[in-house]
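In the block that follows, a single chain appears as structure tokens, in the form predicted alone.
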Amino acid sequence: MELVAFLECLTSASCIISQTAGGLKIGMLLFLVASGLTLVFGVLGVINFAHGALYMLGAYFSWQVMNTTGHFGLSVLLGAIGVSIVGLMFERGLLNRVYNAELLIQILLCYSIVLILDDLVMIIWGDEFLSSIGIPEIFQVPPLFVLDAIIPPFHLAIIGLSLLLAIGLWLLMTKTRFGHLVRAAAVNPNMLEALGINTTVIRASVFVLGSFLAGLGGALASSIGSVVSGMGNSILVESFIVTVIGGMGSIGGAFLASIIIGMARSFGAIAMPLFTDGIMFLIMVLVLILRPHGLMGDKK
């Protein structure tokens, strides 16, 4: 434990600002992925173990487009859209056939897709680490200094973009007809069908949206880190932790939990660098004991 270093950080404004910015960056990227996971579970009732693999595909698709076109924005957008298409094929071709099946069947199906996609990316792109796609030229400028804290402008851009997407997702789910239908489908899909609403389209749309968010998270992650097969495994675990802490099916809960986990990882790297992952699980355990339905989840 590095409690001395942690206490020194808490007494330094520059350290607090720097670690807070880093925690927000981690948390906002995590939210993009976790929000898609919790959205799919909340509407479809499916624990999508293939969500991390979709995140990985977003990184690979973005890397490929970047190396083909050299355009950062296009690579991120097409990476996310490409994952949406894969998600639609997965949902229509396989997942929709096991919606009413036992949980074990759903898990085995999703896990088989994870293994298949991991092997496919190794066949297509190889099993070695691929370099990151880098950051846009507009952000290749000196970092910002806030009370001696060094903050890369690109990290602020990621935080800002993720916040805008979070607000957009909240507005979509609470202020639009589509959002009302989605929430109704999560509560009573049979009633919607009796009213003439095509719930098949709603389910497919939700899964595509969740896939897009996973792919977008992977595409943005490919700009600040290397790309490798299996990279979705760790983000999947963290996304499940966020989903459990925030409350299964709660977008607002996922947002709050993502910030908590981001801060825990950022400040925990100073206080207990060898126990950073353990901190996340400890927070999840405490929430499960004190509030089993999550911070913003509905009691069942």
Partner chain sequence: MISFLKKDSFSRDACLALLSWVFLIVVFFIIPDPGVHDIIQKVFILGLFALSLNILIGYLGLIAFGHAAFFAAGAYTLGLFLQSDFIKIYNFGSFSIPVAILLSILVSGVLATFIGAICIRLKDIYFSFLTLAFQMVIYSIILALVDITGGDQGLMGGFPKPPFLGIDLSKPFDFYAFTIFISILVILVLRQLIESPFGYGLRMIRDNAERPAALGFNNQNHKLIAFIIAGSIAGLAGSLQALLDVGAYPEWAFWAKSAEPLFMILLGGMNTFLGPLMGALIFEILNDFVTANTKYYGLVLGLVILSFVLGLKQGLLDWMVIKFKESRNKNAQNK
Given for the second form:
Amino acid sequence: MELVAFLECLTSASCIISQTAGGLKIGMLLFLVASGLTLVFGVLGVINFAHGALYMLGAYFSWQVMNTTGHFGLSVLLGAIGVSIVGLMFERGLLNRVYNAELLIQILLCYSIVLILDDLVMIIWGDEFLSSIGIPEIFQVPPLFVLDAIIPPFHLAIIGLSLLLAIGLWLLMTKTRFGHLVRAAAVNPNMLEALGINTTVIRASVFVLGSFLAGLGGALASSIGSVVSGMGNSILVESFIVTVIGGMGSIGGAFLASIIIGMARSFGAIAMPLFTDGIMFLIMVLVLILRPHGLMGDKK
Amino acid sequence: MISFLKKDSFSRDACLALLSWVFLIVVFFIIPDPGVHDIIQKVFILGLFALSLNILIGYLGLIAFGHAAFFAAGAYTLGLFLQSDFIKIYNFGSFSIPVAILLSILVSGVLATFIGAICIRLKDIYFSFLTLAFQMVIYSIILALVDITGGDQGLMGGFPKPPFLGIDLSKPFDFYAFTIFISILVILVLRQLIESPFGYGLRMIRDNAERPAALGFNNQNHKLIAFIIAGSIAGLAGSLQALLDVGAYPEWAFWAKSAEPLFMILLGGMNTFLGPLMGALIFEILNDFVTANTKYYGLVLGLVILSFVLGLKQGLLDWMVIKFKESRNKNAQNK
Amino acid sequence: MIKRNKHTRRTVIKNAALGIGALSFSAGFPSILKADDNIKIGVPTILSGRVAQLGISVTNAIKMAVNKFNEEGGLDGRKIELIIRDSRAKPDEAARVCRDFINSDNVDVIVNAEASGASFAVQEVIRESGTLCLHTVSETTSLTADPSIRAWNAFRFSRQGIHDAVGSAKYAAKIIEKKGIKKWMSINPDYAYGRDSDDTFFWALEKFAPGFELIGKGWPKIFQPDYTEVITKIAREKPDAIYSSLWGGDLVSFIDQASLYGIFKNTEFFAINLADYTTMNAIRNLPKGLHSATRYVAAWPDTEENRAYDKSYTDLYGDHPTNWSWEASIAIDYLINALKETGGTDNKKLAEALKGKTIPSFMGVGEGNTVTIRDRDQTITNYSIGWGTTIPKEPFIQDVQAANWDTIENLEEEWLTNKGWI
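For comparison with the form predicted alone, please write out the form predicted in complex with its partner chain.
What follows is the entire complex, opening with the chain shown before.
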């Protein structure tokens, strides 16, 4: 516990700004991935253990496109779209067979996909970790200085993009017919069927959307980090934490929880550098004990 | 044969248990390959681990995803105790191993009491997540307490294994016979428990939580006791594993370790008492074969699990029992 | 099943599986040859998952040396047979694989290529069995330095944390003097290796350049994907220099991400594990002027032998050797030497032949370019430790300065005495 350093930080504007900006960036990247997980759970009722593996695929796909075309935007976009297609195949080919099965069967089906994909990417792309795809040229400029705090423009772009996506997601879920149907499907799929609405299509499209978000998260992560088999595991566990804290199935909750986790990581690195992971799990334990349905989840 | 097994009399079970033990002792001598012995004893250790988890999954319908916490607790308790100075000060001498094993069971039981009391209040995926979170807190603690646990490197430097009652665990045969004996003994006791009114109480809670409560059953107490038993047995399995490897490692408290007994339960079957043990056997043989032949262990294991989930849709032993019953019914009808 | 042939179990299981057909494929790390008087070596290592690169570069190096030995006629016709197995970086698997080597495969020697945690598990197995074990890879000092962990039949052929730390501190002290560095930060992975590295480096730096100021430490988790919180901490504290023992993909991600903050413009960065080909190749824009130890580069030691080693490895595998490769190569060189000297595989005699032995090597900086297995703790010394600065292209590193082994051994002794290990 480094209380002095922590208090010092809280009294300095530059520290607060830089840690907040850093925390937001961590949180927003996490939100991209976790929102997909919570969305899928809300509608399909399945905890997708393979979500982290989809994230990893997003990174590998965008790496491949980058090495073929050299275009950043295209890499990220095609990476995410590629994962959506894999997601569609996964949902149609495998997952829909276990919607009515026991929880254990669902978990193990997803987990088997993790095991398979982790090895498959090594067979396709080799055993070595791959370099990052790098950041686009317009962001390869000196960082900004705000009140003595350093903020890389690229981080601002990531935060901005994620915020746009969060707003888009919110609009999609609340203002469109699709969103209404999705939310109705989460509550009472039988009623929708009775009304002649094809819930199979809704489920598939929600899963595709969830996969797209995971793939996008992975593709963006590949711009500033090495790409490696198994990279989805830690993000999966963090996404679980976010999903649980925010309330399972709640996108607003996931947004809030992502920011909390981002800040906990960012400021926790100053206060308790050796126990930051422990802090996150403790928060998760506390939320589950005191408020099992999460900060913004429905009490079911 | 099945009808003979189905009879829930203790003496029959005990006879079968003794026979199995003697049979495995004979196996030790007619197959002199130590690799086979290694697999058999590992199957029993992991089998105990999986059987204990199946009390929660198969009989209570609670998917605990943090069971490795108790496995690790048992392993670390045994290792730390045998490395400590207690043994010299209080002169446990030759009894240090039995004392250490009992202590491991006790410590993981106490841990399970705490964690269980909190977790059983939750249902479904929330229960799973809370057990997962507790396990990861314990994992973080093991990593953080470097001075005691050795952190990520695990307990180093080994520990003594003094002979007791003429059993010297550093000899392969003694270890083999001892491990299997203890395991079979625990399996025997567990079997009695599952077939007792307590065990049927668990099944009732699983199938319909309201009915037993209406009958004046204390559901929560039942669940907690089951959780403690499961945790203690997992602790025993952990302590045997620690004895085998002469150490304890933080990987044993990581969530991936909790997935292993889930695989075994899936492979062997959750509805037949010995299903998880069968699962452990499949898991170990698969492990031995795959690692000797390919480095794509995950790919093979993933495909096997996938084929069980989508193809067989149940564990192998469950499937065999059902097939057996079907054919018997057919025979009966034909007559 | 009742056969004395030790391969019975595997053959039975394999045939059964072939019968099923589902599991018939084999990515194959074949046992090179099968004949009864072969000298069998068991190699437990990591071939899958995140650090598969470790096992691959180690086994490549081992195969290269063993093939050469076999082609040259072996030991009076006896050839070396390799049995390589994957532990998936799990200590209990490493222990099981080792027991299997010893009990079922009857190996003569174990060449251990596991990372630290699993190496300690291997150590316990071979302590019980008394099998000769050559550790490569694990750099944790205590494996051979701590008398309670050491074993008569275990030898270490890899770098060691304390050696590197002293070499690093000596080099850093020179840069401190040249550039007037005062304020230090350290960024090390939060596990035993990282903590050891942090401890020993600053302990040694205190000896060579007392009076520096350590203003903060960052402890990212191993395999952490995002280092933002650590980097913002650095950006704010503005240290003059950073010491880091991050490695592999983690180091790559850290450098990529820290570059966004312009960290390397005003701060001297000392990364002990940077100068390994796989790492430097993976950094998209390797900044110029970072300081690194020479893990393995063809340019250092600057000798014909070292370049020849790099070339023969690269010709064979299409990729440069890694730090782990040279460690394994030297272990096999030593083993072959001892086999020839004793004329057999008697473990006691082999151990005697290894103890205190000095042989010429491409990584050797002892007299006449030699390395030595020190008698006292059965660990390798006089291997090349150098520090230099990075450039974005081959040979990746320049202005290399070699560490002095007298200095290293003097301080090492002091450190071990403080620990109560000698």
